[in-house]
Structure formats: C-alpha cells, structure tokens
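Consider the single chain below, provided in structure tokens and representing the form predicted alone.
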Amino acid sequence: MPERPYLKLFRVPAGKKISLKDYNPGWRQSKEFEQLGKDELKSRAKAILEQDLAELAKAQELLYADDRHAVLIILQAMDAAGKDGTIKHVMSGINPQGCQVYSFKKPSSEELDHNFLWRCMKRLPERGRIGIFNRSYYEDVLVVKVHPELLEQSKLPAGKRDKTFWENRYEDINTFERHLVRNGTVILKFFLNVSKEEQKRRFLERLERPEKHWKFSAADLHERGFWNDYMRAYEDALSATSTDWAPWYIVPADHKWVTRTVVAAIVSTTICGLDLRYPQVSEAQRKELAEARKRLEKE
C-alpha cells in the first residue's frame, strides 16, 4: 500500500496543547493542496477513496482470519458534521459480519449507576472485528463539561468539579485506552471538524427539504448556542487524550468527500500496517485437507 505522508497533517501530536483555529475545516490543508485546486483534488480524492475501500475490504478479511487484533474507531463531532455519512461510505465495501456500529445517546438510569466508561466497555469489538462508536465515552468530557449540571445525574461521591476533576477523567480515558491497546485493540479517534457556517447551511438544508426534516432536532439548535464552549472542551480533550497509542485525528468536515477520503485512508493504512497473517495449517490439518479433496473428487 502506498505511503501517505500527508495523513500526518491531521494527527494531533501527543502531549501538545492544540488550538482548533490552526485546523482548517475546509479542504485546504497545505500549499500543495491549494495549488492543485478543488476540482483536481476532488478527482484525486475519489480515486484514493476507491483504492482505500478495496484495500479495507481485503484487510478486514485478514483481520478476521488473524484473530489477534480488534479495531475501534471513535467518531466525535458537532451536530451535522457527517458522522453517519462517513460510517456509511467508509464501511460500504466491507463484510457486515465483521463490523459493528454503536451510537451513544443520553445515558440510561442503569448506565448512570456505573462509571462513565461502562456503557462503552460493553460494546467493545472482539478480536477480528471492526467496532465503530458514533459518539463515545468522550461525551463525558465534552457535553458534560459544557453542561456540568449533568454531573448531578451521575450519582458521584461529593467533591469539587474543578480542573483536577476533568484532568482525572482524561487520565482515566488514557489508562483505559492503553489497556485496550496492550491487549490487541487498535484505536483510531476522529474529530470531524465542521465550521459553524457549514453547520448552519446543513441545518437550513434539513429544514428546507421534507425528506430531511426527521434529521433536525430543536436540541441541535440549542447546543449550537454553546459553540465556543464546545470548541474549548474539544481543544482540552484532544490535547489531553491524543497519545502515541491512541491518537486523535482532526478531519476537515466542511466537504464530505474530504472527510470520507481522509478517514478511509487512515483506517485502511493503519489496518494494512498491522502484522496480520492467515493462520498456519499444521501437518495433520494438511493431511485432512488432502483427504477431503480426494473424497470430493471421487464423488
């Protein structure tokens, strides 16, 4: 598989404080990209996406046969950033039996009776499979941080909900993810970086087209009013939890074809880069296979 050095542009450096203002939500990510022009870049992106989807389909079969690794893909974003569409297109060519998708909404009373990681722990992919989280335990350092009153529902012991509280949550996440990686789970985390202007355009589109009315929620518009708070929460979370073992990627989301191409490239490149191999057949098994072939040929 060809090397994709440009993918490093989207990776959040471990241990570095980042500002989302430094990440363009549009398609321009380098001087080279700007010089190519949008049409040329879009054409190249389509070809790359088709290649990556084909590679991903083959890699998934090998991942399943190898049965030593699981792949966990986490998607986080503001509303209307394109999480559902990204899942649909990037996973379009793989065997559904080897992929599982979970969307996490408002926690249930049972989930609130456990720690904030519990409900996602139950949905982790087993070895040989790709698991996709549409939102995740990161909601508890994003939505809950923007709306700290939600902590009252969590039945936590008394204590300050200050900077140290959130730092401890980041530490819990990093430790949890390190445990998963040590046990064979590859973790890829994507923040789909949509601009406030593009979100407005997509909201208006949902309101103008009857077939998209079901996708619009007044709650989405309410949360838009906390845009700046969310950007700060994302900056804090991405800076604190992008690690060498479980990196974050900030993916431009104003153009859906860019989002899908970048995510597919990172996923396929990562899986193809694993030391995957088909199980070795023993001498006894070879003899059984040879005998089975003879029996079938005689029928």
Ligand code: ATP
The other form holds:
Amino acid sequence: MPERPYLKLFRVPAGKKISLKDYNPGWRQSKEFEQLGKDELKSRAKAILEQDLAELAKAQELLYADDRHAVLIILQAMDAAGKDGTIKHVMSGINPQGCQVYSFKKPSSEELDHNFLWRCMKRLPERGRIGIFNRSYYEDVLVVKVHPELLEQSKLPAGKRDKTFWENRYEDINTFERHLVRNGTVILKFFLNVSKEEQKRRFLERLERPEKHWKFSAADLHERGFWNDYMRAYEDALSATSTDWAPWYIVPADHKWVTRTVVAAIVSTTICGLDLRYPQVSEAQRKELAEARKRLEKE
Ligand code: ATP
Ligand code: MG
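Could you present the same protein in the form predicted together with the ligand, rather than the form predicted alone shown above?
Okay, now the whole complex, with that chain kicking things off.
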C-alpha cells in the first residue's frame, strides 16, 4: 500500500476543539497534486482512486479470511454532500458479500421506544465484514440538537436538555465506540464537508435536470435554513467524539473526485495497516486436505 502522508491533514485530533472555518471544502491540494493542471489533477486523482480500490479489494478478502476484525464506516453530512456517490465509488471494487450498507432515516416508533444507540447496534458489521452507516447515532447529537423539539418524541425521562445533556450523549457515544474497538471493530468516521454555495449549486442541478428531480426534497431546503446551527452542532460533535480509538475525518466535499479519493485512501490504508493473516492450516487439516486430494484423483 503506497504511503499517503496528506491523509493526516483531514484527521480531527483527539481532544481538540475544532472550527470548521479551518477546513476548506474546496481543497484539492497535496504534494502529489500541487504541480498538476485541472484536468490532469482529476485524472491523477482517478488513478490514485483506482489503485486504492484495488488495494481495498485485496484487503477486504484478507479481512474476511482473518475473521477477527470488523470495519465500521460512518458517513455524516449535510444534504447533497455526496454520501451516496462516495459509498457507490468506494465500494465498487469489493465483494458485496463482505460489505453491508445501512441508511438511517427518521426513527420509527419502535426505535424511539429504545435508547438512541439500539437501532444502530442491530446493524453493526460482524467480524470479517465492512459495514457502512449512511447517517448513524450521530444524528441524535446533530439533527436532534438543531431541533431539540425532536427529543419530545423520544419519551426520555424528565430532566434539563442543557449542555450536560449533550455532553452525556457524546460520552455515551465515546464509550460505546470504545467497547466496539476493544472487541475488534475498527471505526472510521467521515464528515463530508460541503460548502453552502456548493449545496445550492447541487440543489439547483436537481431542480433543473429531470433525471435528478427525484433526488430533490423540499425538506432538504428547509434544513438548509438551519445551516449555521448545523455547523455548530457538527463542530461540537466532532470535537467531542474524535478519539484515538475512533477518529473523525473532515473530508473536502465540493469536488466529488476529491471526496472519493480521500475516503478510499483512508479506508484502504487503515485496513491494510491491520495485522491480518490467512488462517493457519494445522497439521491435521493438512493431512485431511492430502486425503481429499488422493480420493479425488482416484475417481
Ligand atoms: P437521500 O436523501 O440521499 O436519500 P438521506 O440520508 O438524506 O438520503 P432522507 O430520507 O432524505 O435520507 O433523510 C433522512 C432524514 O432522517 C434526515 O433528514 C435525517 O436528519 C433524519 N434522521 C436520521 N436520524 C434521525 C434521528 N435519530 N432523529 C431525527 N431525524 C433523524
Ligand atoms: Mg435526503
């Protein structure tokens, strides 16, 4: 797996209070890209993406055979930031049997009858698999923090919904993730950082092109009205829950090819960095295999 030193630019340091102003949604720079013109830049990024996807395909096979680790990928973003396209591209080269994607929508009444982690726990990837959460329990400290009236539906015991309430939720998340990591799950969390201008451009494109109409929802436009509240909620959540065991990455999302290349590189570098091995064949198993071979050859 080639080194990609620029990846650490995107990682949110554990314990640091971040400001999204410091992260450029339009970023497309790196030592590797610096010298290139626009078209060349794109084709170079594409080549890197292809190389990383090939590495990822190999790594996934090994992850499956090794059967000790699971990989959980969490994607969070504003609407039209490119979650769907990223999932499609990053997963394009891998064996569908080893990968599961789950999209979390507004919770059902059954889901609201449980703690906020419950519905996600049921969808966690098993050992050997890559699981992708398209939205996740982070919605409960993002959309729910922006619209605290949603909490009324969740039938929580009475108590103040103050600063401590949200800090307790971050703590629950950190502890939950730590439990998963201690038990063999690798967690990678991506915030696709799209700018407000680029979101407008993409919404307009959805309105202009008939084949994209189905993607437009008036609710998305409504949520856009809360942009600054969302950015604050993201800053709080990312600062509080980027940990050494489950880091957040803030991925520039104004250029789709940058997003895809960066996410693919981080996922494949991480999996390739695990100590994965094909299971050892014991002496007894080796004998059994030799027997089987003899029998087949005699047929
Ligand atoms: P797409 O629009 O590309 O199909 P999406 O992820 O935006 O994908 P939608 O069905 O449009 O899917 O939106 C799901 C909605 O559910 C989002 O607005 C999200 O904020 C909301 N949601 C998810 N989890 C929760 C939650 N725990 N509480 C309240 N709302 C939630
Ligand atoms: Mg949507």
